[in-house]
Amino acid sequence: MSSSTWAIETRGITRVFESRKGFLFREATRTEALRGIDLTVERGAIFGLLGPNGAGKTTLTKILSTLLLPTGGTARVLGHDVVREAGYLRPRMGLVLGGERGLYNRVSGRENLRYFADLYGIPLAERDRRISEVLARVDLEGAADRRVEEYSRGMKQKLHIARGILHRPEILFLDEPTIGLDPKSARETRKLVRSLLADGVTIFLTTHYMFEAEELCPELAILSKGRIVARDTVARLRQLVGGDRTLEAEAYGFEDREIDVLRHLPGVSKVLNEEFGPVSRLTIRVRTEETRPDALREILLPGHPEVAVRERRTSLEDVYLDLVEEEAR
């Protein structure tokens, strides 16, 4: 695939920020936000990067939003370098932040989308029509007039997704944009999220949230500590970790000898051990068939008469927190 297919293709991108701090700013210190990021993403589609809190998401999505200049590196977006040809990519972008920054609270939602429409360009006998195309796609008609200070968190939500694909973007970088929302709008910005692809934009997403993750995003990279640890389909990351299948014991305390045996199963490829209180959990990764959870229970139905065994599909936070947790140690 050429370089021109790729809605993003980076190579090596790193970010360093400096800073002083102590008596006089005499104590320099370095952060290594991101630490040589290779990834590539095609069009048309939605990527997902998932990460914890200061891995570093933020930060690469405002380099190839063309907001951060990297330290080394290159990104291209749309085939254009985000560093030199900025002045090409920012009006075929759109950017959504969480959060409620970026709105005017003392002016309605039609006019906050005026406002961004003439910063955009849009040439003034299409705006209004393109304002009220956008509003009706978010579920904002019935309130463009009201003050954007009357609005619910989700109802803002809504307006920064109108306001980001107001122009017509080929690629939306959507950071964590369902953050604070409650259920049901969170559920329905991902519904809107979804409806943007039969547009043929390109989304990539970034969040925390698993289950977000794994239902838009046929393909998703997890960062941590700045690098990428990992990078599949859900199904092929399952794989990675261990198997897509998870038995879970549950008892008062297990013994080593207990574990080893339970390491020798066939098809088991990890177990580990965690401790609640008096309570352990065994967590079991499971490759095929072969071991199931009566296996389990006559192993440590001598020792524990209590013990509760159940199956589950490995899910997406399962490989998520395997991983991070490997790249810790």
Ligand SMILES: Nc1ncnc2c1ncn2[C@@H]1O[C@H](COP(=O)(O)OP(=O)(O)OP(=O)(O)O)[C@@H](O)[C@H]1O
Contents of the next structure:
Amino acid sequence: MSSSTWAIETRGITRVFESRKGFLFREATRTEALRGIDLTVERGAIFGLLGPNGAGKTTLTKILSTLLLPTGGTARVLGHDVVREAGYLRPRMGLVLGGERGLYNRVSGRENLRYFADLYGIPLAERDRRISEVLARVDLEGAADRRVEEYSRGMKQKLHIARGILHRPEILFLDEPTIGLDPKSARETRKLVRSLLADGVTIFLTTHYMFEAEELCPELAILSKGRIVARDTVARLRQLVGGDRTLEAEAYGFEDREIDVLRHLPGVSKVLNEEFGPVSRLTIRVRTEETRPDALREILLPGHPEVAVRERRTSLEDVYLDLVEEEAR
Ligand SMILES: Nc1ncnc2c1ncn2[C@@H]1O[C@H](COP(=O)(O)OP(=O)(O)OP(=O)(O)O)[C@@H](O)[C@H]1O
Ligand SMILES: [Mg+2]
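For the form predicted in complex with the named molecule instead of the form predicted on its own, what are the coordinates?
Every chain and every other molecule in the complex is listed next, the one we just looked at coming first.
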């Protein structure tokens, strides 16, 4: 594919933050927020970036949306360089960082959007119609003329998204669009994201929530400490960590010998032993075509008649935790 067919294409993006800490003894600190990001995202797709706190998700989102300069490497969005062609790109992208910032609390939602429409250079003749359209889209028509300071968190988030799509961007960056929302508002937001995708908008989304990524994003990348530790479909990520089923067994202390037996069974890729006071929990990842979960139960039962075993499909969350843990080791 030629580079312009990608919605996003980065090569070796790095970002270092240098700051000073302390009052009397000012100590220089250096944070490598991004340590060489190579990433491609197809046009018209929805791509999810997952990672724990401090992984670098917001930093990468800001670089791709021209808000922040990279320290090294190159990034192209819609075929254009985010540093050299920022002016070309800005009107073509939308960015939703969320939170309390960036909205005018003293005026209504509609007035906020008027202000941003002028900023985006939306022609006056079209402005109010366009605003009504996006307000309907985010389901905020009823509250459009109330002051933003009276809005709930969910309503503010909707207004942020309305602002992000007002100028009909070709690509939309959403940094944790559902954080702090109640389940109903979060679900509505995800529905809205899907409807934007149906319009052909490319969506780049960051999240902490595995199920959200699983629900919205056919493909995703996991970021940990400034590096992409995995980039794949949900199904293949599950395979990558090994095992389609996860068993959790709880009992009063497991012996090393037992754990060793489990570890050496065919198809078992991971056995994690955690202690919670007197109770221990084993987390066992197993490929069912090689070993049935019942076989594991049978191994544990003689020594632990009290054992409680739960079995579930390996979730994206398991995969994620494994990968992030591996990176931390
Ligand atoms: N302006 C800044 N000055 C100094 N350090 C920064 C700055 N912005 C980010 N960092 C550091 O860079 C790293 C990545 O931060 P970033 O905000 O990108 O993470 P994140 O994945 O978005 O985390 P979260 O899930 O908490 O939002 C962190 O260690 C953070 O402390
Ligand atoms: Mg962030």
